[in-house]
Amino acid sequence: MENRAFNMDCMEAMRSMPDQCFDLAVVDPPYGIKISNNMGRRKGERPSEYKKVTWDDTPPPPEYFTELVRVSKNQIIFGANHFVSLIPAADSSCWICWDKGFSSEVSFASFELAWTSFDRPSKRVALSSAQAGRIHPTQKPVALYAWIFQHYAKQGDRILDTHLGSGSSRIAAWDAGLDFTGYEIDPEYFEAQEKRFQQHTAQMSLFGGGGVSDYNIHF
């Protein structure tokens, strides 16, 4: 099993890849909604300590989606409701709705949508986004990716994540025994996810565990 991450521009990487070299791309690119440093702050909480972000000022260019569809057989794209018109042949009716279980005390969406290229019914997964030791303002829980891999991947699949961020997808792929390649352009986030991944794999190798069965997921 290969599990690799690279600190580089995913566009540069994809341009050099052969067609359909990955079985599944699971990506969470910038939505272009200008995420602020107060993202996710509940009433009465201090402003977030995340560094000032500018990478979410604009969505990826059309070329990103063209390349993504070229290098992968299937795709799951978070935030695609913000830029569905940019995705080539985005006529699939299979969407994933991630219900975060938030109350009305937060200022942002209580659920997120992911477009998929699969010809299947849409699915809803209810899973809290609360996580200890968050390292990224849009960090998704490992359990969410574990659920995705359980339902949309199979053993032997090669997984691609073009915007690795906190590395949750990488950890879930390792737990599931899937080959994985991820790209993160920001050196600080890359180093943070690398440390998180190494800590997780060392702990799991020592004590065992991991996998979707260990997570609290509701369908």
Ligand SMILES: C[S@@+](CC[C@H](N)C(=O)[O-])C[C@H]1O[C@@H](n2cnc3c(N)ncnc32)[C@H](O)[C@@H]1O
Contents of the next structure:
Amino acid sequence: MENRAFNMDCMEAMRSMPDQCFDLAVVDPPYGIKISNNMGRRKGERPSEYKKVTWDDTPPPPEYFTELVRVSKNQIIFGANHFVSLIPAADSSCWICWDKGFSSEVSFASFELAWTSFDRPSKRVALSSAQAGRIHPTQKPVALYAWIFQHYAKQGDRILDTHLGSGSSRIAAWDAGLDFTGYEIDPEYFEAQEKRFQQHTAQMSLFGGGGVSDYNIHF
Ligand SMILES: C[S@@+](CC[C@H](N)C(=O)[O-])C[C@H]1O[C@@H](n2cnc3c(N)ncnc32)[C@H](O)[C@@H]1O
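Please supply the coordinates for the form predicted together with the named molecule, as a counterpart to the form predicted on its own shown previously.
Next comes the full complex, and the chain you just saw is listed first.
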């Protein structure tokens, strides 16, 4: 099983990839909603706990979506309700609703939507966004990606995440035994996700699985 992460611009990486070299792209690009304006309002967190975010000021350019659809057979795109017109084949009957449940984080959405290229009914997954030891301002739970891989991937699939952030997708892919390639442009986030991934895999090896992550935080 291959699990690789690169500290580089995903646009640069995708340009040199052959067509359909990934089975499934699960991506969470910037939504263009300027999350810095909302940061620091989470209960118990101060603004200074994260550096100022500018990467969320605009969504990716149209070329990003053209390339993503070219290099992968299927796509799951978080935040697509903010930029659906940029997706080449925007029509979809199959959206995923991640319901975060009751949230005291008033400035953040209580659910998130992901556009998918699958021809299936839409699904809702209820899962708290609370996570111990967060390392990224928009970190998604490993359990969310685990659910996605369980329902939309099969053994042997090659997974792409163009916007790694905290690396939750990478950890879930490793746990699921799926080949994975991820990209993160920011060196600090990249280093932090690398450390998190190494810690996770080391602990899983030590305890024979079932240790670390945020898998149990359902509601
Ligand atoms: C919405 S966050 C991803 C959060 C992630 N899903 C998680 O669970 O932690 C988007 C990430 O994409 C990174 N990014 C922005 N533009 C990028 C690019 N062109 N190539 C690779 N990464 C990029 C940002 O630094 C940020 O960490």
